[in-house]
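Here we start with a single chain on its own, the form predicted on its own, put down as structure tokens.
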Amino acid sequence: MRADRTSAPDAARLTVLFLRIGALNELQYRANFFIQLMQSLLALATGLVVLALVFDRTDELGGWSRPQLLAVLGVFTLMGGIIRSVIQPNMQRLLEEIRLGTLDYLLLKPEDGQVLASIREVRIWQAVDILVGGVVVAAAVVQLEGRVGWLEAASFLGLLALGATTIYCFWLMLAAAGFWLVRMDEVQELFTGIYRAGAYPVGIYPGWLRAVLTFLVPLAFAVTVPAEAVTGRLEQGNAALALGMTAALVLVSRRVFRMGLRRYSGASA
């Protein structure tokens, strides 16, 4: 089986359509909004308590001040919302359909298989974390007392988009591994455990772990680098590396997905 290409306008149209459908489905259960809000605030409170305990004994952590680490926490929360509302649900559904052999129904549609597999599921209540994270980042910027200008803000938004793309590509390759491996049930728990390390700048970790969180699981590009941009710590080399890493992951993940499709045999085989 193969996936046909979909143009950018068509992909945008499909994304809006599935977002609308997902929103209508989720709005049937509005109590979930308040449940998710409480969970998000509880997680945020836990993070703030940890920061308070850290800065009760020191003025900085690995060269990061309290407001700067608050920005990292905000980006971590915001990116977590993006992952749980759009990326993770779609990749888990893709993985399940590969395992059950029901991916045929998607591949027979006259659109690009990867695009469809990436936008079908939208959990809008999980996007509460995006709003909460944005508020935390804004609070950090205020505490930085005007040291963040328009250039830093634009860099932050651009690097945030690159970071979300790297995480998407990473998840796509994990899901595509299901074409070769049978036991992929623990992927969500594994990623969730690793993602918690992103609550702090990767620079505070030992060298080997910093390398893992940069090039194997790209949390550095998803959380730390955008936080560097919004706190005025960004180096041009890191921005260029983030762009190059994202471009490489887009190409590699696309290649891995298409290779997996060539060996896929589902219900119609």
The other form holds:
Amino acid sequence: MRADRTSAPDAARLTVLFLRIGALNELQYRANFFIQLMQSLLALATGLVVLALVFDRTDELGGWSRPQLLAVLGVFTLMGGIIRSVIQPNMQRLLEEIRLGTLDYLLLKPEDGQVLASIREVRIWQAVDILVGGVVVAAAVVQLEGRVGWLEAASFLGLLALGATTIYCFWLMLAAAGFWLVRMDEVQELFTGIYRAGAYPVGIYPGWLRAVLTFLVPLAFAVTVPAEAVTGRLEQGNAALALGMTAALVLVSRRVFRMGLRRYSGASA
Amino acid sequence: MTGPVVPVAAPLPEEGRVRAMARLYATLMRTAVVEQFQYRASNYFYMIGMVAEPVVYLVVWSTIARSTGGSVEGYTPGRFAAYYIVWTLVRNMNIVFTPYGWEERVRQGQLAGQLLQPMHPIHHDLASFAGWKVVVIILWLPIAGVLTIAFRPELNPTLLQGVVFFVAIWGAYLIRSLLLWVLGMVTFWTTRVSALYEAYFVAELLLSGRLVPLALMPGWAQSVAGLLPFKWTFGFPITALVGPIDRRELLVGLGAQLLWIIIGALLVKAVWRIGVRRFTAVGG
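Now that you have shown the form predicted on its own, what about the form predicted together with its partner chain?
Every component of the complex follows; first up is the chain already shown.
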């Protein structure tokens, strides 16, 4: 019943259009900017307090120096902004509509269901975290005094995009789980909680937890690997692994979403 | 403790009031237990999401302890593990009716129905959240078991410490309930409250022992924390069980909790009396 024929250029065009409308809608509420800015700065201040307490006692944490950990904090904040502005709001709306049965309206449209379900919401003020995180990363790079050339910058941005994609695919599978399980209310709390672990490089966690944060919840690729790139710690193997993991997740999550759609029976019954 | 604008039936004789109140609490708590057990999956998601926070702190600080000669301010990795595992229970006991919830109560007039009841609306919150805590403690036990296997805490409390801990987590629950009620009631005057709440929660995070044991904070921060209620709702109950703490400090802690409960209750009473006059609801 659905057309899955949305071509890549069409999908890009739709994405720009939807995000623009969403952003315009949110721009009406300017006061939210200051509320969000204050929240971002308080969260950042808390992160900096922890770093100060840590480096009061030691010179390095699990092989990471202070400016390097600052870069991790920056990437963590930046990625958190991406997640909360475009990924999570869409996935929560998807979950809600699966539960209520109102996903019908989306599926009736003559475009790819996954594309439409992923671009309908944008929380433009949450993107303040993207800016704040970017500034922190820049500050860390300055403190590192290492030259970040075009190559490092490009690999950082590339790995950041891959990381955001892995988180999107992960969330898509979480949302698709709603086709099978009814109550997924607190799944967002669960994700937000686990995401906190990304504020530190996954290498400091014990082996079993590191495995969870790499392959089950892909925080390693979302935060640690891009941070490695910008601090000059990246090993080629990790970049290749990130690429492979992203490609696998894109395919698997699309598959899972479609299997879920086949189970979906709508609201009219 | 009856709301001032409420026309109620003649007050019951003192003895009857106490009994009626006890029955009310028992019923509301029982209802909350049954209700929350239905949502055990949701409750579990919520609790597991919450566990990530202390695990992060625990890993960071035990890494530091190991790399700096085995301990930080007397905290070995095992003691950190004990601290942050007990943390998870204390954190759960600290969750009470959120001040953000007051926006709906006031703006949408939900308070109107509660004002008609012949007791102060805070009893409803205190009793039903206390019932939920019973469910939380039961659901917490397996989580604590898993964390214990994963992080091997050093925990050897005396009987007295155990008893004080059990009392102190309920003291913490009361203090935080009362203070957040006061904070929530600011909504009677303005609904632009999120900046105030955020600042409060960050101060609490830093000065309660939630982020790190207060012993790891600089001296001046510890002095500031001594003047505020936060550490009595978080750091104190944990330290009461994990130690090191002597008999005198245990008693002082319980005394400080009692003091803050009294301050909180008086504040609730005073702010409620002035604030509720500003409350209006529109019939629907």
